[in-house]
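Taking the form predicted alone, here's one chain by itself in structure tokens.
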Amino acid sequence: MVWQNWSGRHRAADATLLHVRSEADAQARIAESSGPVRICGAGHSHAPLVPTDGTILDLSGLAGVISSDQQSRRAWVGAASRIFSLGRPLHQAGLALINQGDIDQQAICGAVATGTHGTGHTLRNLSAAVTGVRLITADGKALTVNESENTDLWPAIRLHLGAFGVITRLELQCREAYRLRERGWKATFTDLEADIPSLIEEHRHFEFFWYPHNDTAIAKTIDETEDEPEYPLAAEGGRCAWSYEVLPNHRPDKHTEMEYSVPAAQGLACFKAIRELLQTRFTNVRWPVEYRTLAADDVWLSSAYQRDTVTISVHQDVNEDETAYYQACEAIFLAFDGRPHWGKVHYLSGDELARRHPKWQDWWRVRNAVDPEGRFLNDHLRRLRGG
């Protein structure tokens, strides 16, 4: 079988693809494999994190809400649970994810592995919500990792890139179930610009997609509400319902994506430089630029590590060559002290990443101690490591 990611851009034709449905099976698969081992979720990464000529473990059998605790508002979930599949079971337990992105098709472990996030200047990424991990290491040991157990691992493994071993389940900090009301509108960027700081500050969520061909933004705010859910759900921009029904959106068009996180105070200036690039050099690009916010956290490889953040994403059709466009965007992002999203396109070396992530060397030190032979690295991660 040939593994490929969601867009079809990344493929692994020479890998052995195996399905895992239990922790014991994962241990046995690791023991019997002789080469590199990578783990696949839903394949939504735009970066080549999965392809290998060794073994790919498909964990889709390890899914669902395993247990929940209303007092602590925490839940253990199977690593391969699709985010959309968690909404209803958590709701039935009186809980909800604190935040999520506008795509809910990813496996939760893959989203955590890459620092995936939603928007909201007081809200952190999914990795920061992890409170516990169940890990199968290269030597077959099963470890529970959290703040009080295996503490050397803890600060590194919450954003893990699939490089520590096989994670079979996660414990997530949730909150009580809540309802949201969404409001969307169109505006020229000129009309929207002056209001962006107040829109960020006054709403739980704010984001916009800017379309270069007509200089128009589709903006959106989302706020908590006590209003009763309104069914059938309205189109995006007009929904009122439970959080898991309002936050995700349908994004079926196949594309590639680059996203960088820049210090929040520089977000608008960086966006305006990208806007000028599209208006002067890449006038044929029709795909939008996305603008979101993200609160600072303490996750070692998070793009928001120790700084409030604006994330800016650029997109291109999967059948187009995005290289020149993305390289030009990346030069701008780097000029604004940007950090790349781990699940999206970037062209940085390990040395360049080390200059942007204060805990880069610490993360690799911890990772290498758990997997000294590099069993859970592929060519992409070895290149980032520098060996």
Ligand SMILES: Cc1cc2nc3c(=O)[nH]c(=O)nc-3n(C[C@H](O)[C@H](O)[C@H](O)COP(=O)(O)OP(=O)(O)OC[C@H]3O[C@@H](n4cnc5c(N)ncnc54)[C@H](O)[C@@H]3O)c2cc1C
Given for the second form:
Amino acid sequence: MVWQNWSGRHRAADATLLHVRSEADAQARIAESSGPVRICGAGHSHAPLVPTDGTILDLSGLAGVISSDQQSRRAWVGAASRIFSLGRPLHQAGLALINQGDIDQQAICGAVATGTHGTGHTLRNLSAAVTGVRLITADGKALTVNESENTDLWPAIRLHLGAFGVITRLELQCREAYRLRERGWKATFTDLEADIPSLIEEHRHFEFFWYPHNDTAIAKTIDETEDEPEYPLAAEGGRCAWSYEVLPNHRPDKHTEMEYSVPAAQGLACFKAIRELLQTRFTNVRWPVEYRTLAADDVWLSSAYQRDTVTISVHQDVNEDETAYYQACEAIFLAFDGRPHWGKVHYLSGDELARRHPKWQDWWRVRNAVDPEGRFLNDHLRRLRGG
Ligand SMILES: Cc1cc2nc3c(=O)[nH]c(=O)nc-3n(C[C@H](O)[C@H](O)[C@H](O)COP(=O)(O)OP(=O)(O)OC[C@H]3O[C@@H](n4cnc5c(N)ncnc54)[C@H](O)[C@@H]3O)c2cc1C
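Return one more block: the form predicted in complex with the ligand, after the form predicted alone shown previously.
All chains and molecules follow, beginning with the one already shown.
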């Protein structure tokens, strides 16, 4: 069986793909072997984070809500739980994820590995919701990592890039179950522009997709409501139901994606520079640009580390060569002090990443201490590290 990612862009033809269904098996496999190991989630990263010519571990069997605590509103979940599989059991425990991304197909541990996020200016990414981790290290030991145990690992591991070891379960900060009402509409960018700051400020969630061929945006707001859920669910843009039913969308068209996080105050200016690029140099691109917001956090490699953020994503069909378009976008993002999404396309070197992430060297120091031989690295991560 050959591992490949969601878009088919990345394959690991020479890897041995193994399925692990218990923590004990994961420990034994790591302890008894010596070659490189990567762990796959749901394969939804556009960056080549998983491929290796060693072993790829698929932890799909380690899924589901393991325990939940009403008082702290925290839950331990299997690392490979697909996000869509968490909604219902958390709801039955009176809980819900604080926010979710555009889709809910990712494994929760894969999503936190790259700082996956949704939208909302007061809402942080999924990595910031992690309150504990169960880790199998390169020597086969199982550790619990949280604010009070193995504290050296703690600030680094919430956004881990699969580079610390095998994570078998995660503890997540949730909140009480809640209902949401979504409102979507279409507008020309010129009509929408003036309202964007107040739409961000006044709504729990605001985002838009802008389409270059007609200069039109599909915008939406989502807010908490006490209204009863409306079934059958309306289409995207008109739903009213529990959070786990309203937040995820269906995005089946195969594409590649680049996303950068820029300081919130620079978001609109950066978006307008990307819009001008599409209107003047890349007039054949039909895929939209997505605009979202994200609250500052304290996760070392988070794209929102210590700064309120706007995220801007550009897309291209998976069968097209996106390089020239993405390189031109990246030059703009960098001019706006952007930080790349770890799960999407970017062309930065370790030195460039170090300039953008104040905790870059600290993250590698902590990582290298727990895996000195680099067993949990692949070519992509070694390139990011710089050698
Ligand atoms: C259609 C689509 C929509 C998307 N929407 C959004 C969005 O709205 N917001 C956003 O921020 N991103 C989005 N993304 C990006 C996506 O959320 C991230 O790339 C995410 O990391 C993918 O998760 P995954 O489970 O597929 O993990 P993979 O891509 O399989 O792996 C990601 C990383 O996690 C590591 N990993 C996975 N499981 C473990 C484990 N148990 N132990 C140790 N390491 C592990 C892997 O080694 C790898 O480094 C989207 C991607 C696609 C294709």
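Treat the numbers as computed from the prediction; the structure is a model and nothing was measured. In this text, rigid core is short for the largest set of C-alphas that superpose within 1.5 Å between two forms. Numbering follows the first chain given and starts at 1.
Relative to the superposed core, S60 undergoes a Cα shift smaller than 2 Å between the two forms. Superposed on the core, the two forms differ at S33, whose C-alpha moves 2.6 Å between the two forms.
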